[in-house]
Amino acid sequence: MQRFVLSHPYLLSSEDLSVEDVSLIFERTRFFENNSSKKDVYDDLKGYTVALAFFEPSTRTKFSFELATKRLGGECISFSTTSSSMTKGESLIDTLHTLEAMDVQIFIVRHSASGVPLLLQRNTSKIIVNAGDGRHEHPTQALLDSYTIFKHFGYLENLKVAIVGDLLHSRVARSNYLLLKKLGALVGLCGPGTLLPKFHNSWNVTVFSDIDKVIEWADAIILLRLQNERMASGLVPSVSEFAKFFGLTYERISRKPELVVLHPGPVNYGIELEYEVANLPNVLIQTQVTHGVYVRMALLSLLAKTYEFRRLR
């Protein structure tokens, strides 16, 4: 018997997804690729409310909900402390609380703090949806970039993959090497041992200690930026310094022109990334932003399906 439903009406994390999640959620994102023009609007989220509740800057992952919302025929909200009452001293479970009782059913949450978005869903029986808490997780990023890797090369399974950067500080490093390592990808990390995550070494990874050695051995490399807003001093000696060890260059890149390039974004251009590689054929950034909106349509659609299947039982 076919699935239609997910397996949690919320995705808090990566380890919330099953291999037939994943399945679903990228079939119904091919549906929505394949069948989607700017003028169609689908009625998957018809009479739902999604509240924007970003407590941190964003514009990929905003952007991206807020269109799939609206191409999915549901309502949405933008949600900002400093219009509200928690600048009064509200609390974040009263202003959930208050949302509900105005019929928002789907809440979109980035805050700075980790374990936010599990905190609201063990205070409703809503949809709450992960869009990045601290340096915890961004699993939505996890899945547009296993579905651009996944529709670049036909297959996951045993794909070399390498992470590099600022792994320390990252969610969508911890969410990507989640969800790769689940639907059978082989994961790499390479970064300054001052910004490897604390105890990477029971994540059964190969861990690398230049960007050469990496793009010897990856089919696709996903870049990250350092986070300076998130970061102590003294983890790299300098900016100049972690470009030289784990920059890509043009050089770089043109011993394997066939290497797949991802990014979450923003780029810091001559930092993690020469802005002479952003153009070519291989660099799939602006690719995952296009996937963004079809794989946030696509868990949107599921999580009604799989929240009225529940709601009803």
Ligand code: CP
Contents of the next structure:
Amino acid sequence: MQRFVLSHPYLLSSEDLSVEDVSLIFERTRFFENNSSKKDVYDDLKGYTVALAFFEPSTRTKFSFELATKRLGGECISFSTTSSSMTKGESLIDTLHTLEAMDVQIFIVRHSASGVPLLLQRNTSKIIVNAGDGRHEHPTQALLDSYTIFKHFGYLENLKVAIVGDLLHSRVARSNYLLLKKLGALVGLCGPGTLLPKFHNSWNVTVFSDIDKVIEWADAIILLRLQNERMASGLVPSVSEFAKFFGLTYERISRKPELVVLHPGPVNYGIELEYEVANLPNVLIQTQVTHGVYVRMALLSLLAKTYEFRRLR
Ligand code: CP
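Now that the form predicted on its own has been shown, please provide the structure of the form predicted in complex with phosphoric acid mono(formamide)ester (CP).
Now the complete complex, all chains and molecules, led by this one.
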């Protein structure tokens, strides 16, 4: 029987997604992408209110979730810590219950502390979506990255995908690693030894300490910025040295122009990516942003269906 709902009515981690879930999300994403001119005809979220609870800055994730909600006929409210009653001592859980009492059904949460989306999910029967928690996970970024790579190559099985840069502090790296492995890709990691997560030994990945070797190996690379906001001092000798050994320059990519390049953004030009590289045809950074809206439309639509299905059972 064809499945039409997801395994869970929430998304906290790439681990929550089965291969069938990802197929379902990609199929719905393709539908929205192929019908992108019909922006105002969907009612998948009619009657739903989505709260954007971003406790950390965001451009891509926040606005794409807002657009996705509106294009699916849902209502969207934006929650700000500085203007909410959390400044008067209200707890996160009480805030969640307050918004639930106003009939908010979907919470998109970004927080600097790992585990906050899980904590909220344990205290509600509503839908929680992790939009990035500390250095833990960013599963919707992984979905849109995998969708972008899959769409470019037509397959993921045995495709060599390298994640390059500050792997230690990156929630994107962890979510991408988990999802890409699940979808059959071969994953390589490349970064300074001080910015490799301790558990990479158990990850069954190829580790490179040299960007030229990783370029030779990979079909696609995902570049990551240095996450200075999460970094203790002294992990890299200097930004210019990081750029010299791990930055993707025009000269380096010229040796393999077919290499596909992704970056979750925001990009720090001149560090992990030379400005001249950004407009090459195989650099898919803007495509990732465009796909972000369709992937999030697909996810929200399927989460709402899954939630309804479980309520009626
Ligand atoms: N990729 C990503 O999470 O970007 P934002 O921080 O702009 O949302």
